[in-house]
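A single chain, nothing else alongside it, follows as structure tokens in the form predicted on its own.
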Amino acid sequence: MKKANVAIDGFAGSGKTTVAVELARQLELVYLDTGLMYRSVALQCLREGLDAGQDAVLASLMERFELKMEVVARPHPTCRMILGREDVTDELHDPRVTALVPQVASCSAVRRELVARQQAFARRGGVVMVGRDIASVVLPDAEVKIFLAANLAERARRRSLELAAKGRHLTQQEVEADLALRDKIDSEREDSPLICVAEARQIDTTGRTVAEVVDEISGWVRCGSV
């Protein structure tokens, strides 16, 4: 029998990572950050050289762009990212692709492109899919729809947290104010804007440990809807 689908939206910051990635290892399906895939793209416009503000120019890439999601069962079940031949998932949160992710997720030609890739990977079923419009546009047939959120204190302590893992040190200020900002161009782009669909099951994780969200929505995947 083929497995369900999950997608599970939601703000910077508010567990999407932490918990796709525990679900998709309790329940054994694959976990494929979309996210990821963006990068993927700025991270190949910073070696070429290219002005990932033209869109003509990210649609002249996304013609040639060889990308490939590559499932590793281990430590858990998910897709590291091959560009070209080369695995670069180790790469992709360098803080010179970061400042570029938010010009490329908003062209159009790219996230066409995007899309239909994770379309067509979904189409084995049992994959958590996470991003800003799964539920809305890449997956809105999936069984499970998830829409994460948390108040932004408590994301910006989060995302400080993994920062400061990587070597960066910044306030609670600066974070808070990234976070608002990746807000308002998720929320306000022309295409494919973050929302929460009507039949997706919210869940506010401030407060909540990880292992309280995954248990509330693994419940749902397996009754197979919410």
Given for the second form:
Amino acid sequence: MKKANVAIDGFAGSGKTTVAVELARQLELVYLDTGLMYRSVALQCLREGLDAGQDAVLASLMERFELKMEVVARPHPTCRMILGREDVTDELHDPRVTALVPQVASCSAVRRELVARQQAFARRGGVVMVGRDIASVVLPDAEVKIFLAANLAERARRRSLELAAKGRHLTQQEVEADLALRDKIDSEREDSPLICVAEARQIDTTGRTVAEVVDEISGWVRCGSV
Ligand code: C5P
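Cool, the form predicted on its own is there; where's the form predicted in complex with cytidine-5'-monophosphate?
Okay, now the whole complex, with that chain kicking things off.
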């Protein structure tokens, strides 16, 4: 029997990745973080010194873009990006990549190519896919659709902890400003803006534990409903 696909969309720092990894682990699904794919395009632009403001430049990059998504289910669900032959996953949260990615992700040629790869990846089912347009564009037929939110202060607090663990110390205000700007660009772009589709279950993760949120979602997955 084909396993369910789970689409998880939401704002930056809403807990999507943490929740998706734990959900995939518990339900033995594979997990794909589509943000890493957009980040890989941004990284390649930086490496080649390309002008990401020019759609034609990005379109030509996509024609020769060699990206492999390496997904491992056990012992812990992980998803790594192989650019050419190089595993670039650890570079994808560099601040320069994070700053550039919303611009790259606004380009239709980039989205078209990455969405096709994401849809091919999910064809056999059993995927927890995380992003901004998963329920609306990539997997409109996903059995379960989730939209995660959390207030800005909480999202910035979580992001600050992640950054501090990597040795980067930013003020709460700096992190809030960065998240708010990214949310604005992602929500206002013309092609596939971040939206909560009508049939998605909305969960506000503010003040809730990962275990609580995962339990709620896995209940819906088990009964196979939106
Ligand atoms: O999820 P993450 O923060 O890593 O995503 C980085 C950026 O990639 C987002 O801010 C957004 O601009 C873009 N993105 C997107 N569509 C997706 C996933 C990510 O536009 N499905």
